[in-house]
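Taking the form predicted alone, here's one chain by itself in structure tokens.
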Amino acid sequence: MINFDFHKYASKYIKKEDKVEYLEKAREIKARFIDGDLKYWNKLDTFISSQELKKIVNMTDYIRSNCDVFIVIGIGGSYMGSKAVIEALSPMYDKKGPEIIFLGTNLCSEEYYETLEYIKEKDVIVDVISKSGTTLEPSIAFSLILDLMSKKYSEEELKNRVIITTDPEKGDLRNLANLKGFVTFTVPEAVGGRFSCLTPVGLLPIAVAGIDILKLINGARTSYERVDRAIEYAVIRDIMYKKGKIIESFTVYNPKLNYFCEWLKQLFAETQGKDKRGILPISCINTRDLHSLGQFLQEGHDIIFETVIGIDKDKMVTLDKYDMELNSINKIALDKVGLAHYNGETPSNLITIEEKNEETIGELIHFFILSAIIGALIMEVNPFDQPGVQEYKKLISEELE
């Protein structure tokens, strides 16, 4: 269950009147939410038909029992998502099944050498994620993980080793795959990178991770209900824009929130930064940021707002010295830095969970997705494209080639 708090630590800036503006806007957008052309949006098998869901748990079982190491190619979307679940729903220390580890991300030589190294004498299995399958970053990472396991595995045997997820029909990995026989999941048709975390795309690597997807996902629908909610968090950032607050701080107190965040800053930047416009998202870990970035929050330039995301309930930790729950502190701290913050000219919106489970967090996918997708059509933006992301791409092409 997610708590919306859109006005504590905001109501100097956020006026009634300055909703009006956007109702019969809001009535527009809802409409194409409930029964218009992003109906799609709110309905589960957008993102995962029964029939994948299947057989992703079959895979889940074969590679938690097959392998020491679960290899995950992919940039941007293709692993953010994952990374961000499987970082805030996983022990720190105890993990239990293969270890996951993310590649593609960038093209730094060392750490492919030293990720080479430690794999070469492990049992490997390898999920290969791509809609095109021409990105560089995850085409080089593919290349060097394929050659590795080509010297270790018989071409049967990479039949069950490795995995591609990409466009149901056409591109580079889908015709290898057809070609090789190898495991493959699809990338929704509708569905980009950024919005993925729900699809084939971030649910396996989840679910070797050990987390309940069917939770997960059944959080998500709960979201499904409260469009709403997600029509006015998209109203008030663009209020807050008008009146030149310009960057948003998704501010978290518990630093396994910490891949959560940088996933919301893909989310919001590459769904609302086109055309000159846009709100810059960063993000702060708390209470340790308060100790840096927090300086700029109370004092420095008035262009911040921020959104806290808080969790209610928390593990048991008793401190005799104040005869208190460290969680309660740390609610504490969340709830008097907020007041410290819009003192010094910097608004909040809080949003708090009940707990950090697989429910709350599905929940919060979904309720950030809606969300993304509502502020770029109030600022009529494209919210599925990012053409600037192509420039980088083209440039480094055309170097290459």
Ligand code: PA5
The other form holds:
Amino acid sequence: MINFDFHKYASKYIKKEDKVEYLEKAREIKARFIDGDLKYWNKLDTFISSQELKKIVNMTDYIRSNCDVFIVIGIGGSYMGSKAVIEALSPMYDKKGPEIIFLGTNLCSEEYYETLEYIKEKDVIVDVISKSGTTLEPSIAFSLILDLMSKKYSEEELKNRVIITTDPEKGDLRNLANLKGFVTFTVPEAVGGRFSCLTPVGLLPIAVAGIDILKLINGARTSYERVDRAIEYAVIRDIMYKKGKIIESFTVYNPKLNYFCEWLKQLFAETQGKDKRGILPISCINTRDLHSLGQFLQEGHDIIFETVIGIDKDKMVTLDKYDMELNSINKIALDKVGLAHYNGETPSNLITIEEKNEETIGELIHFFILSAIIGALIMEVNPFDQPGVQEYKKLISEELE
Ligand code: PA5
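Which structure goes with the form predicted together with ligand PA5, now that we have seen the form predicted alone?
Every chain and every other molecule in the complex is listed next, the one we just looked at coming first.
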């Protein structure tokens, strides 16, 4: 269950009368999600068939007992969701199962050199994820890893060690998989990378990390109340935006949500940042960032609002010094920083989960996906494309050819 407080430290910016102009639009949008063309997005739990889910579970068992290192290759939406969930829900130390290495997010030779050295004597399984099958960074990473694996394993063995997650029908990766007999998973036709965390794109790496994907999917199940909340949040963001708050900080008080914030930044930037519009997403991992960006949020240019994701219950660490739980002090920090920033003209929305687990993370994923799509519809930009991302790919490819 998620708790929303869009009032306490935002009220002086959000007046009742500001919301009136959105009523008609909000009604139309809700109808599209409940029973119209966007119905699909209100049912993230149906993004994956039971057949494919079974295949993921079986493959997970195989991967967990047959490699030292599981390499996930992908960029943008093809890896961010799984990395976010894995970081959020894994223990810091003493992780069980194969080590998971993400590759394909840059062109840095130092990173590849060191990774190739590190894995050369290890047993490896790779999952290359690219919906288009043509993105430069993952395709370079895959060629390097496949080269190394081809020297270690027979053609027959490679069939068990190379997994391709791509478009159901087309693209270079689908063709290669058909040719070589590699295991494949499908990115559903209608689901772009940044929305694909609860498809095989995200679910296989998450399951390999030992996280219960059924609970995650369960958390993301349809909730009509969630659509209402997502509309309310999207309206508040738009009101802030029109009042000059053009930057949104996703702020957390648990460092394990660092990559969740990275996922949010990608989700909102690619969904809304187009046609010279959009709110720039940044993140603060507090209390660390109170000693860097915090200064700007408190006293810098008045262009920022925050969306704070709080966690009510956490592991027990008692501080004799104050005769208090450390988590209570963390919660006091969250509240008092909210007040301080509000006084400094940086308002905040507060989203709280009771505790951090598969279900609540699933709920948050669904809530933010809905919010990003609805925010784009309110801003009248297309939520589902990312033409600006294509531009740089085109220029690099032209140069390479
Ligand atoms: O959200 C998106 O659509 C993008 O971030 C893509 O995931 C990213 O560009 C990678 O594309 P592809 O999966 O085609 O390699």
